[in-house]
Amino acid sequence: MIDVVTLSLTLMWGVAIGCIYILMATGLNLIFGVMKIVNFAHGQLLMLGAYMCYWSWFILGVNPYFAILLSMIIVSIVGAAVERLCFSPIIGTSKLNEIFVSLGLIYIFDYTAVMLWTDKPRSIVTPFEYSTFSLGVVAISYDWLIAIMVVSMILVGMFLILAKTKIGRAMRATSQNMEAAMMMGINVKKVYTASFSLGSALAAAAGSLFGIIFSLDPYMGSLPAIKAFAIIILGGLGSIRGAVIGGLLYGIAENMATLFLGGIWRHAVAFAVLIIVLTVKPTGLFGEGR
């Protein structure tokens, strides 16, 4: 029998580990939504967000949360600097290109990576590490909290830059018809570069979080980015929405897999639950038939 305190404490986990899968869900999707390219190389951006906030940490005394903000400024310029210098000469040519190239910065990343800090797992401290909230019987701990709690001021930023921004609007306008947006006036390669550099930045705030909950090295973000391929998927691909229910619900089922299942089923679920939802909506929850 599984008890209502160990239920809680699971399905509490499952949504703090599904708002990590939200923000790199979120940063592929917009990526894709904007330049229609998919990038394999996400996950190391997660990964050397996860870094940047541990040498902020570990080097400078910054608090770990507050150094979310400079991981992300940080991966949000090597992301622009990525899209100018590897993706943007290729837009538009084969579909191969972009996957090798994504592929090749799989490798740069982790190589380099290895080389610079080895592949030794570090871990970050918080100020909250021992410290839980009590909810009746429910002992949850704050860095769970705050993890949702950091997750969903960024989602709110997000929108408000894509509803209320000069660029956000030219992000959607390009989305939505990249020939009409340039006869419009829009500057496609700098949307292009501010999309790359958002979507990033999202995947900078995954991996510091992630660091935060678990652990880090240099290949942490293999499979976080499977994971948010199949949210986006699951979702339907281009919706930001479908990134965000997704997410949930694939951290949720990952847990409750590994409660009532065990450990060894953890992911193996999540990918099932995708399988049924593709084989009754294709499109994915909220994607629209082309």
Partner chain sequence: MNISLKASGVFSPKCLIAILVLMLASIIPILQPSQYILHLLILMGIYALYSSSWNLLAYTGQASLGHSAFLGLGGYTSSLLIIKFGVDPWLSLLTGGASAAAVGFLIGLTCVRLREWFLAMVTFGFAVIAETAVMALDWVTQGATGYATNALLDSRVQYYYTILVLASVTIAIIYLVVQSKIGLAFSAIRENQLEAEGMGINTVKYKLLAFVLSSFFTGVAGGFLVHYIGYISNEIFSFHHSFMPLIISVTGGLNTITGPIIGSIIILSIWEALKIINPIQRMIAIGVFLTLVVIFMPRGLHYVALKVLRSLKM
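Could the form predicted together with its partner chain be shown next, to go alongside the form predicted alone?
Single chain only below; no partners, no other molecules.
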């Protein structure tokens, strides 16, 4: 019944959406790699990022793709503040306290956004809204192509920061061994704040792309955050490579489940894949052993 064209197109859309998942998962994973905490409110930073992109475009009239940069800067500052005010006091107490604080932040961010900007959905219009690039059987809009390029650029940029800069090296050192890093004179507190704010900037970029390709509203963050969380568990906590492969795998699994079993199975199948992977390898695909 299902022909090759339909199958390959579905696969393609799985990869495309997977690219945006990668961006979210990488940010979350960066924070985990360094700080060993998982920020459940990552989706709320994504939402904030989408709004910052929207307002930069709407009020200042800048190109939405340029607005992503502004949004990343603003949200990285917000991220730093969130880390200092909320996560720093409880770091190392218990995993449950981290979840708890994230839950509080979800309420605060979501409903402050509703209060300030109402809950009406909005969309960002780029100059390429109605232009598409033909690939024979299918036409891809320029926005999708640019989004995938943006994701690759940001990933390369992040890789360079981690590999070439002083703070990047400090992050890697802290992620491998916090105590050793401390003894080497690295200011771990500063590194924590820096990685949280870098992770937030990645969330902002993902949110902005979400806003450009789909739409934005105050509640948009929850579902992507859960997916991002599942992806980093699937790929292995702290592994950037894992986040990339996990993101693509998740996007493909979701779309294939939709095609073959129907849409109601999309989340269940993605989680079933996760559970199966964890049963075989309890630390995820690329997670380090304990």
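The term rigid core refers to the maximal set of C-alpha atoms that superpose within 1.5 Å between the two forms. Residue numbers count along the first chain shown, from 1. As the structure is a computational prediction, the values presented were derived from the model and not from experiment.
Once the cores line up, the CA of Lys95 ends up 2 angstroms or more apart between the two forms.
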